[in-house]
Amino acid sequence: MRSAFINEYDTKQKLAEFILTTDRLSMHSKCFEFEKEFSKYIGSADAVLFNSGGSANLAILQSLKNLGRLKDHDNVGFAAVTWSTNTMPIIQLGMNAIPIDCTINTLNVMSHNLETAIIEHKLKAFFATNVLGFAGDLVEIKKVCDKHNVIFIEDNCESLGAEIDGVKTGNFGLASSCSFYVAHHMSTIEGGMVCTSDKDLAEMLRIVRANGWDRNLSEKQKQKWRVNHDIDDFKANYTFFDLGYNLRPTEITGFLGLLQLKYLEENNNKRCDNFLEINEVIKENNDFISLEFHHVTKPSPFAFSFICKSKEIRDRYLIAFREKGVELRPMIAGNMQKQPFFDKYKTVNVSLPNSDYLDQCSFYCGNFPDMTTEDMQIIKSVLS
């Protein structure tokens, strides 16, 4: 069982110690100052703390549809090899949701890949999924996304302080989504973010967190929005504006957050050597198919990747793991097309061969700042 948080007990100490002796624990002072030190570290304008990074992705796409900018039965296309939060609000919304494949040796969706997923299916919207610690060509993306007049949006809860030429993934759609579940780079327990420069789209996700109330709005943009719907200041305290939930995170979330942010590019720098030193490896066995990502000058794998050249090395890989000892999990969801709920919901049948192979063909190991030695030989001589 690995630890919840970097520096664990010391954590757990001071998280003890905040409880009892702050007088107040939801959504206040530290959550605030959170926001505005996660938005320096990726480099955006602005970041917007959530109860977690599912919720996160749901905002995203809520605030767009109360801007207008998405409407229902939009095609709105997103990677196959995914996570179930990244697809589900979508359908939830009453939007269209399109399944985009892969290339099979970077993990993720590539720029032509995207291009023919728009022209066949003029999709209106794009939410990439920055796979393991990777990303997929994204300032290509970009470019293919403002061709076509398509909103890009980054699910970037596996990839947090992945780079693409200096630029930390997070920056290149309109908004990316961030998670502090405890399996992820850092933790606070539960928590998301996103992160995004559009001023309109953060007011609104703030809107969104809170039940449609203006609560957390500056004062500036409260009045803004009571002058335009004729509001006074008393009725404001129990009006809503637009669609909205209660996403909001506690104080705990953000003193956590000012904690592990610390400690997070140390950790994600032990992340990077461990799976330099696994993939070397890897490239010397013929089993294996090397992932491809010389367009991330630096990624953040908080796993160790797997893309086997059959089901049945897979199936012999699995089992040698096991006998080691060694938790695995499967290519993420894998193809998300495949999954029940998404079967039961779907408007498409996508074909997909490379998310099919990856579904059946790879799976990934967990990659701890905390390794020792002695774990990563027990990875080395799995693969050896």
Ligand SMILES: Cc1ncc(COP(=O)(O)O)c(C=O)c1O
The other form holds:
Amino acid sequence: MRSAFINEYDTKQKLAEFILTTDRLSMHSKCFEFEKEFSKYIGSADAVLFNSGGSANLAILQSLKNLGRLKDHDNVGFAAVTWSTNTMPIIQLGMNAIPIDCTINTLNVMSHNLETAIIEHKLKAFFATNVLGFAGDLVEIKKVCDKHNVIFIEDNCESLGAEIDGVKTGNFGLASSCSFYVAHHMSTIEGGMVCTSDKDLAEMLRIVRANGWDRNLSEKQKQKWRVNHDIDDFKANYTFFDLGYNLRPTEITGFLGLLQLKYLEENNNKRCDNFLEINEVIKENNDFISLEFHHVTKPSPFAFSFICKSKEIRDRYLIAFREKGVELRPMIAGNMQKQPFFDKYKTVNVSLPNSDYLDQCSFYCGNFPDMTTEDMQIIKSVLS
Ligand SMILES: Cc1ncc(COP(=O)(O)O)c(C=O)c1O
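Okay, that one was the form predicted on its own. Can I see the form predicted in complex with this ligand too?
Next comes the full complex, this chain leading.
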């Protein structure tokens, strides 16, 4: 059983002390402080804290609809190899979810995969997933989106801390989400964040996060909404300006976020070193396709990804790793188009040979900062 936090015992002790002494546990100053620190870390103008990464994704899309930038039945592209709660909110919010194939050796949608899909499906937005510590060629992807007037959003839940030429992933799109669920790069138990430098979007995200009301806006923003709708300050207590949910975090999320953020970089560096060590062994083994990540100058892999040259080889390694007691996972949701829920909502049938390949021939296991020499040796012994 892996620990929930970096510096687990110290974190739990501090958390217990915080809970015993604070007079407020619902969303307040710790959350807002964490938002400020996190936006500084990512390099965005603003950050809005949520109760999960999935909520962050839902809130981005709801906010874009509230702002009129996306509409019912718009075609929204997404990486076919991703997580359910990247794809589901597109469908839940009445838009068409169009899967886009990835490139096998990068695990990600690259600009050349995207441009074809934009033209073929007349996409209004592309919700990228930065997969398992890596990303597509985000600089080129942004250029392609700008050229075709497509809104570009990044789901950065799996690649927090990765960098492309000194810029952190999560900064290339109009907005990005990340997750603080246990076993991600940093944990607040449950939690998520949206980063953006778009002021109107940040304002709408705060409305969407809390029931559609204006309570968490600045005084100036509140006045704008109240004057526009002719609402006095008393009535404003229970006035709901646009569609929202209750996706609020608690002060525990904010407290843990502030604490864990301090260890994030060191933690990611350890994971990166582990990855580079295992990657050298993979490169020597003819059963595997090597990962191509020259465009990601600093990856943040919280997993070791294995792309086998056939399904038979994959199945052989699944047995060999399990025999050594290593916990394995499929390559996220595989080809999302083949997930049971998707069939009901499919608007087009897209050919996704590379995502199918990853679905059949790849898998991953966890890469933890506290892995021992013995843990690393077990993995290497299966690979060599
Ligand atoms: C790509 C991606 N998006 C969204 C999520 C959802 O995050 P959460 O579990 O915090 O809701 C995950 C979770 O692992 C993910 O991998």
